[in-house]
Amino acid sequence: MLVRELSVVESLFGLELELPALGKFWIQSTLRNDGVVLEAYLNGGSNPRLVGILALMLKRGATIEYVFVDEQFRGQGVGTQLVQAAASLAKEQEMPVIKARAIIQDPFGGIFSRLLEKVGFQAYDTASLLRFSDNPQTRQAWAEFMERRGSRICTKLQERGFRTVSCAEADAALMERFAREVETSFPAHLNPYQFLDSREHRVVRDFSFIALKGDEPAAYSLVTTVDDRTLTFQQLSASFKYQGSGAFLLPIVAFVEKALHSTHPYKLLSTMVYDRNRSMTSLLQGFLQPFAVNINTQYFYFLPLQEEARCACGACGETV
């Protein structure tokens, strides 16, 4: 088995492997962001065959973003050699740890999880991945929620001076005020500008909302897409001043109403809730769960590369 780095020039001519759409996204994203793509070849004879690929991000630490092995060659140690090669490369660049994640319910996710643990990775966090679809069941569940509680809560908030505006409708003055408030009045571990400034996870401004009390930002939600087909609910946050007021519900309601009652190309919605985020876990169990078409568990792993390395979970960031 030969493992080597894919050059940018080679990437321009395409890959021999047929990758899923998500795989193509991660390979392209990794190359655009100065990461490394490793390829595994069966090197028998004069015509080696590409049988596996791995995307390794190196900005803000080393993270294995994607691994794919040709179905014919799974179970033969290809993935193990790719992960070990990625760990060696990260160690050469003096990275303290290398991270990875696996969705346990995916057919390959369980295998990848066991592979990581075999190599020496340790699980340090878990999260629930929720997927939603615009179907009759979802519409009925949402209508029942709004009739039972949602409309009444929103009406009371509006009577107290709250309102909602989409990021597409917000003028420059409001976005400048929002930027100032985010720095001082919102939880620091959620940084909306990691998405607002991203080229890959593009913010869908028509579906991202800011809740205001008068002209003061009280809460916001950010929704992104990578493929123009799936929406990802990335962040939901309320300012310290308005936590407990119910203002966080306004961006959710505005988003769902637009998603269910407007014409758009998006077919699915996904979001992730860290299990350690107790307030969001409570929201998931009491509010979001009935609308989900499926819920998966994602494990986050790390492998120390230096003797003194420790994984500080809080440094990994937190999204909802």
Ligand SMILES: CC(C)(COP(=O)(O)OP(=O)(O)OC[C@H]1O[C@@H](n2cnc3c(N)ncnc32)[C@H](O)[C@@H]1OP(=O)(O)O)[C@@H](O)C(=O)NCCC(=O)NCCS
Given for the second form:
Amino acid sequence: MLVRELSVVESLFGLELELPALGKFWIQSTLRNDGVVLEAYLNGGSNPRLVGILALMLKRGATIEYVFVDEQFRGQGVGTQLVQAAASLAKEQEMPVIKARAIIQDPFGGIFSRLLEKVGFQAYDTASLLRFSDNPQTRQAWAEFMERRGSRICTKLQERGFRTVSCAEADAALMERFAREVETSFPAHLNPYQFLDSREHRVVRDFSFIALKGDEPAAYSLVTTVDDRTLTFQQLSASFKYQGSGAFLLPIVAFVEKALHSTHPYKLLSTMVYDRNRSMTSLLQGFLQPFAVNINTQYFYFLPLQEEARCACGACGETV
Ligand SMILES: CC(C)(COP(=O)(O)OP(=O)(O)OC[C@H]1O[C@@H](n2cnc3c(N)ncnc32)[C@H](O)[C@@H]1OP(=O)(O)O)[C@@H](O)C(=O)NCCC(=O)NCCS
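One more: the block was the form predicted on its own; return the form predicted in complex with the named molecule.
To see the whole picture, the full complex is given below, headed by that same chain.
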């Protein structure tokens, strides 16, 4: 088998592999962001056949974003060789570690995580992935929540001068103020401009909301889509000043009300909560969980590439 890099010119002519929408997204995104796409060919010499592909992002460290092997050729070591080739390439580029993710409950998630572990990757973090859909049960659960507590909290916040606008409705002056406040008044680990400035993660502006006290941003939610069918709730954040005020609920309520009571093409909503994020985890357990149609666990893996690499969690500072 031969593993080689896909050039941008070749990518313009389309791939011989039939990839799912997520695969196409990651291949395009990787190429646009100067990452590397590796292709695995059988019969490298005569009549080569493309049997697998891997997307390796090289911005902010090396991350395997996607691996796909033609169904006919699975279980023959193609995926393993692509992952090993990606690790060698990242090492050549003097990256300290290479990262990857696997969703254990996905049809191939367990296989992929075993593959990673066999190559030497170690898990360093986990997150819950929640999926919601618009069905009679979620509608009922939402109506009950609003009747029991939601409407009362929102009315109280409105009486105290809070309001909600979507990013589609916000004018330039408000977005300018939002940009300034995000830098100074909101927790730094979330950066909405990572999505607002990105061409791949299309921000769905009429489903992303800013809660304002007067004209001061107090909380926001950021929603994106990759395939125009699934909305991904990427970020929910309250400013330092309004943490504990309940203002975070306003963007959620505005979002759900719009999702349930307007005509739109979206079928599913997904969101991810890191298990180490205590405040979001308690929000999840106390509030979001009843609405979820399923909850999956995403494992974050890393493989040290240099003699002395720091743990990928970025928090403990340990060498591995
Ligand atoms: C996940 C995927 C990339 C693995 O590729 P692959 O070429 O089949 O993987 P490998 O042949 O290198 O196998 C890796 C390990 O998984 C095992 N494995 C592969 N397919 C398996 C299957 N259907 N059932 C059980 N184990 C399987 C292999 O036996 C091997 O373990 P072993 O060496 O101990 O025997 C491939 O299944 C795929 O393309 N899936 C769809 C896309 C996807 O979900 N990608 C992962 C997320 S990005």
